[in-house]
Structures are given as structure tokens and as C-alpha cells.
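This document opens with one chain alone, in C-alpha cells, the form predicted alone.
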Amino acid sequence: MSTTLDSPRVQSILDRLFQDADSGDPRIIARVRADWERRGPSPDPEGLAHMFADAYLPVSREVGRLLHLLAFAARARTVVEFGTSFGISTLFLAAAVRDGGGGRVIGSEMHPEKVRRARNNLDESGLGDLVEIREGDALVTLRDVEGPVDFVLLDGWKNLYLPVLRTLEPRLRRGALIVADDLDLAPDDLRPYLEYVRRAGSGYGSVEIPLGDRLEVSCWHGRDGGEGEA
């Protein structure tokens, strides 16, 4: 049985946006970098925001398919996605939720032009009535989510995961999946939440993938109390 990811008019799409980010996120990349060396990078995420405004900065297509498996295995109805740039991941969840029965996917983003692109992509792949948009400072939009929350993507700048997930953590399932994009990016920016989902009675379950730039596919099982159990 086919899905809807492998449908001609989402593929379409995605061809051309991994297309469009192959012939154009190096060199963004690249005049970034030299910045950096010259001034130092920006702390300021809507500084970041604008330097990487024409930046795709993908998943890769294999990590997107793993992205559309596991959201479609977890039968998650409620997705939500820190870092939506110009909707690439958004469609992989989006074809899940779609193939699942039905439900949203709560996405994130910071600069207004991606915001605007990232809804055309998803109009025109026939997911746009699953998706909703969030604009601005994700530790602000996310805040009222309405759970239970079934699966959450981080792939945003990775000094704000931790702080992400602990805004979502209360209204997570049981069972809900988390996935942590780019661990060989900034190993720095992401210690303190590897250090938290992998410690020893976090509530996690947690393992590490070793594929695109690699993952921390993490499972939420509770803690004693019932913290963040929706």
C-alpha cells in the first residue's frame, strides 16, 4: 500500500526543495563561517535567524523517511516541531500524521519569510490543513500546546532543546517519541540535553542513531509522581 510520502505531488515538492537547499545552503554556510571567524557567532537567535535566512538546513532524506516511520508507527495524532525552516522535516511529519488517520503538526520558526515559504510548500503538497505555523520565539509559542503531545522534533538552534522539551515535558504522552537532530554540530550547545534525556532516572529512554549528522531518538516513560504524563 502506497503512502502519502510516496505520492508524485509531495515527492515533487521535495525534490525540489532538497534541490534548491543542495545548490544553495553551502555557500550561505560558507559566508556564515567567515563571519564567525570575523566577529564571533551570535548568541541573539534572532540574529541567528536572519544570517541563516535563506538556509534550507535540512534533514536528510534518510532521516526524513525515519522521521515519517516513526511518527506513523507511534500513531502520533498531536507532532510538534522546534525548527521549521522552510518545511523539508514538516512534510516527512506531516505525510505521517496524514497516513496515521489524521491529527496536526505544531511547527516552530523564527524568521517570517520561512514562515510564509514553509506554509506555500506544505498548500501546495495537499498537508498544509494538518500543519500549523508558529511564529517567533518557540520557548514563547509552544508554551500553550494543548497535549497530550505525541512526538516532537528538535531540530532548531541546540542550545534551546533542553529548554524546548522541558517546556513541552508536562503534556507529553507516555510513550511519546522525542527526536534530537545534528549531534555532530555543536556538541557543546547540546551536552546539557544529552546529559539530561540519557541520565539515569529522567524519564527517558534513550538511544543515539547514527544517521545524517546523527540523532537521539528518545522515549518518554514518566516519572514517579506523574510529571508530564497528559
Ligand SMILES: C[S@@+](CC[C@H](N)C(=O)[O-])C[C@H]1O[C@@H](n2cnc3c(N)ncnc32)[C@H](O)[C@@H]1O
Given for the second form:
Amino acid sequence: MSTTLDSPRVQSILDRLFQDADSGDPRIIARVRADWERRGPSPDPEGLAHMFADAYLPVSREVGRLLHLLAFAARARTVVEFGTSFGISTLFLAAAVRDGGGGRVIGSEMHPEKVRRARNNLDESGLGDLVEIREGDALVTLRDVEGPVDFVLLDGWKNLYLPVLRTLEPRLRRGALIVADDLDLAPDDLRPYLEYVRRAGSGYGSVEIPLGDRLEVSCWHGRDGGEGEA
Ligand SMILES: C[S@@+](CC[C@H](N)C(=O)[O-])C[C@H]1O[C@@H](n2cnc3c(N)ncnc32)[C@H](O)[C@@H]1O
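And the form predicted in complex with this ligand, for comparison with the form predicted alone?
What follows is the entire complex, opening with the chain shown before.
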């Protein structure tokens, strides 16, 4: 049986979006790096979002396929995404939700123009009815997501992975999967997150996967006597 991900409609949009990313992102990343070398890295999340306003910064195709198969295998009905950009990872996740029989993907994106373009891409793919994209700072917009949450993708700014996870933790279903992308990109920013999910007694089982820019896949077991959805 073929999947929604393999449908010509979804594949042609993904091909176009990955091509755009491949042709535009390297120039933008080089410009931002040069700027950081002159003036130091931008400290505030909005400043960073502005600098990367035209950059996709997407998950790789292989990571996208892994997201699709994990979310499908988990029969995820509620998926939360931190960092939607133009919606490439969202497409993989929404295809998995469609293939699993339905549900919703709640994306989050700080940059208004990216929200608009991600919305268009998802509508064009025929998966828009499954997706809500919350505009603004995910630390605020994801606060009232209704649980149980079955699957989380962390792919926004790296120093916020831990606070975003802590915001969602009380609503995680036991057995929920959390995928944190880009371990190679900002090791210092990611250290607190990795220490948290790998710590004995954290409530998570966690393993690193050497795919794309490396990712961490964690499973919420729950804590003895702790909070969280059953
Ligand atoms: C690496 S890109 C996401 C790529 C996307 N997941 C994909 O695969 O196509 C990170 C995105 O997160 C957004 N972002 C970063 N911090 C955020 C925050 N606190 N709230 C909402 N969005 C944020 C940025 O604007 C940027 O578009």
C-alpha cells in the first residue's frame, strides 16, 4: 500500500521546497555567519528569526522520512512541532498523521511570513486540514496545547529545546516520542537538553541517531509519582 508521503502531489511539493532550500539557504547562512564574525551572534530569538527570514533550514530528506515512519508507527494523533519554517518537516508529519487515520499537527513559527508560506504549502499538498500553525514564540503559543501529545519534533532555536519540552511535558502521553534535530549544529546550546533527557530517572529513554545533522530520539516513560498524561 502506498503512503500519502509517496503521492505525486506531496512528492512534487517536497521536491520544489527542497530545491528552493538547496539553492537559497547556503548564501543566507554564509551571510549570517559573516555578520556574526563581525558583530557576534545575535542573542535574541526574534533577531535570529529575522536574519533567517528567507532560509528554510529544513530537516534532511532522510530525517523527514524517519519522522514519517516514527509518527506513523506510533499512530500519532497529536503531533507538536517547535519550528515550522516553510513547512517541510510539517509535511512529513502531516502525511504520517493522514496515513495513521487522522489527527492534528500543531506547528509553531515566530516569523509571520513563514507562517503564511507554510500554510500555503500545506494547503497545496492537500494536508492543510490536519495542520494548525501557531504564530509567535512557541514558549507562549504551545503552552495551552491540549494533551495527550503523542509526538514532538524540536527544530527551532537550539537553546529553547529544553524549555519547550518542559512546557509540553505535563501533556505527553506515556510512550510519546520526542525527536530533537541538529545535534551537530550548536552543541553548547543543546547540552542542557541532552543532559536532561539522558539523565537516569529523567522519565525518558533516549538514544542518538547518526542521521542528517544527528538527532536525539527520546521516549517519555513517565516518572514515578510524577505528572504527565497516562
Ligand atoms: C531549523 S528551522 C525549522 C525547519 C523546519 N522544521 C523544517 O524542517 O522545514 C527553525 C525555525 O524555528 C523558528 N523559531 C525559532 N525559535 C522559535 C520560537 N521561539 N518560536 C517559534 N518559532 C521559532 C525560526 O523562525 C525558524 O523558522
